[in-house]
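Next comes just one chain, in C-alpha cells: the form predicted in complex with its partner chain.
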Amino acid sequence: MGSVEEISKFNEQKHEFLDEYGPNLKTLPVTDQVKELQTIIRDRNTTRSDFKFYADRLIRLVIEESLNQLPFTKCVITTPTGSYYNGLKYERGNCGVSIVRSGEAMEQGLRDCCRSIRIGKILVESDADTHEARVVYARFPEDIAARKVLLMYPIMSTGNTVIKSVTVLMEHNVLEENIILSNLFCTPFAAKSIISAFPQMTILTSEVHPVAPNHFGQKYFGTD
C-alpha cells in the first residue's frame, strides 16, 4: 500500500476530486511512475516509438483500473496446497466499445486483459466549423443492452465526442450506470460537461489537466 504519506496524499487528492466532480469521476492513483508516463506522452521531443511504447503502458494501467469498476462476487476456492482462499469472481456480460480512431489505441490494452471480450465501435466526426459531433458509424454486439460497457477514448478536451457516443449507446438501450468510460487525459471542462450530462456514468482517467495532449491519435498512429 506504499508508505503512510503516499496514502494520505492520495486520499487528500481524492477528497478534492469528490468535492469538485462528484463520486463518479475516478483517477488512477497518481504515482511518480504514472506521472513519468504522462510526461513522456506530453513531451514534444518524444520519438514516435517511445510515444507508442509509453502510451501503451499507460493505457494498460487505465484499463486494469477500469476493470476494477466491474461487478464481482465473493467465492471460495481450493489452492494446490489444499487450503481455502477467499477470492473474488468476475461476472460475465461485459463488452468494450472504442470510439474511432484514438479509442482504438486502447483496444489492444483491453484485449491483453480480457482475451475474448467483444468490442464494438463508434465513429463520431465533429463538424470543422460548428464543432458539433455527428455519428458516422456504429456497430455493437447484439445484446449490448444487457451488458456492462467499457467505453474507450483517450483524450477529452470538450467532451462532445464522448457525449455523442454515450447518447448512441443509450439509444441502443444501454443503461447509463452500466457505462464505464476509460480515458487517459481529460480537461476539467470535459469532465464537468460529461458528468452533468450523464451523472450515473463512471469515468476513469489518469489526469485532469486544462491542456489536453490533442496530438495523441496522430502521433500514436503515425499520421502527424
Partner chain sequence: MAAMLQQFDPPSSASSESDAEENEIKEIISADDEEKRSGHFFDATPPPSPRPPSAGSQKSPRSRRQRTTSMTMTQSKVTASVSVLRSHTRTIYTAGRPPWYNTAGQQAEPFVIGICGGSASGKTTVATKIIEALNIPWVTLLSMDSFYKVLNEKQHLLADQNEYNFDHPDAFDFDLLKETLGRLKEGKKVEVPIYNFCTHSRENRTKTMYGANVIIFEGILAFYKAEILKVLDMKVFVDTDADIRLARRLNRDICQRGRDLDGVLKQYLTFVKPAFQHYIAPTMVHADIIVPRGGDNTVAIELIVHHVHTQLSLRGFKVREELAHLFTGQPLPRSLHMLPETPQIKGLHTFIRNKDTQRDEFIFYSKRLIRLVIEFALSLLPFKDSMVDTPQGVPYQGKRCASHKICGVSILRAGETMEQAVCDVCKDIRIGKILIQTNITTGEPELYYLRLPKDIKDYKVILMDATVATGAAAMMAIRVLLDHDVPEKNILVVSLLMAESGVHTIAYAFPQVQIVTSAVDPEINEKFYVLPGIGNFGDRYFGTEPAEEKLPVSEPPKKIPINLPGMYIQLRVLW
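Moving from the form predicted in complex with its partner chain, what structure would you give for the form predicted alone?
The text that comes after this line covers the one chain and nothing more.
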C-alpha cells in the first residue's frame, strides 16, 4: 500500500485528468508492463517482428479493458458438482468496427476475446487538396443500430478520422453512448476534439501523450 503522500498525489492527478477530459476518457492502469510495451513500440530500433509481437500484447490489454465497458447481466449457473454460482454474462448485441487500415491490427485481439463476434469496417481517407476526411467505404452488420459498438483505431493524432467514422455510425442510427472507442495512443488534441464532438462516447486508450507513434500502421503491416 502506498504512502499518504503517494495516494494524495495519485488522487490529485486523477482529479486533474477528469477535469481536463471528463469521465468518459479512460486509460489503462499505468503499470511497468504497460510502460514497457509502450516503450518498445515507440523505439525506432525495434524490429518489425518484435514490434508486432509487443503491439499485439498491448492491443490485447486494451481490448480486454474495452470489454469491461460493455454491459453485463447477472446470471445463475449450475457447476459440474451440482452447486449454484451467481455470475455475470455479456448482454447480447455487441460488435466490432475497425477503421481501415491500422484499425485492422486490432481485429484479431477482439476475436481472441470474443469468439464469432461480427466485425464491420470503415475506410476513411484525407482529401489531397483540402485534407478533409471522407468516407470511401463502410460495411456494418445490418442490425448495428441495436448493438454496442467497439470502434477500433490504434493511433489518434488529430481525431479527424475517428470523428468522421463516428458520424457515419450515427448516420446508421448507432447511439453515441453505445460506441466504445478502443485506442492505443492518443494525443491531448485528439482526445479533446473527440470528446468535444461526442461527449457521451466512451474512449479507452493506453496513453494520452503529445507525441503519437504515427509509424504504427506501416511498421505493423510491414509497409514502412
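Each form is matched to the other, and the largest set of C-alpha atoms that superpose within 1.5 Å is called the rigid core. Treat the numbers as computed from the prediction; the structure is a model and nothing was measured. Residue numbers count along the first chain shown, from 1.
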{"property": "Is_shifted S116 between the two forms (CA, 2 Å cut-off, rigid core)", "result": "no"}
{"property": "Core-superposed C-alpha of G82 shifting 2 Å or more between the two forms", "result": "yes"}
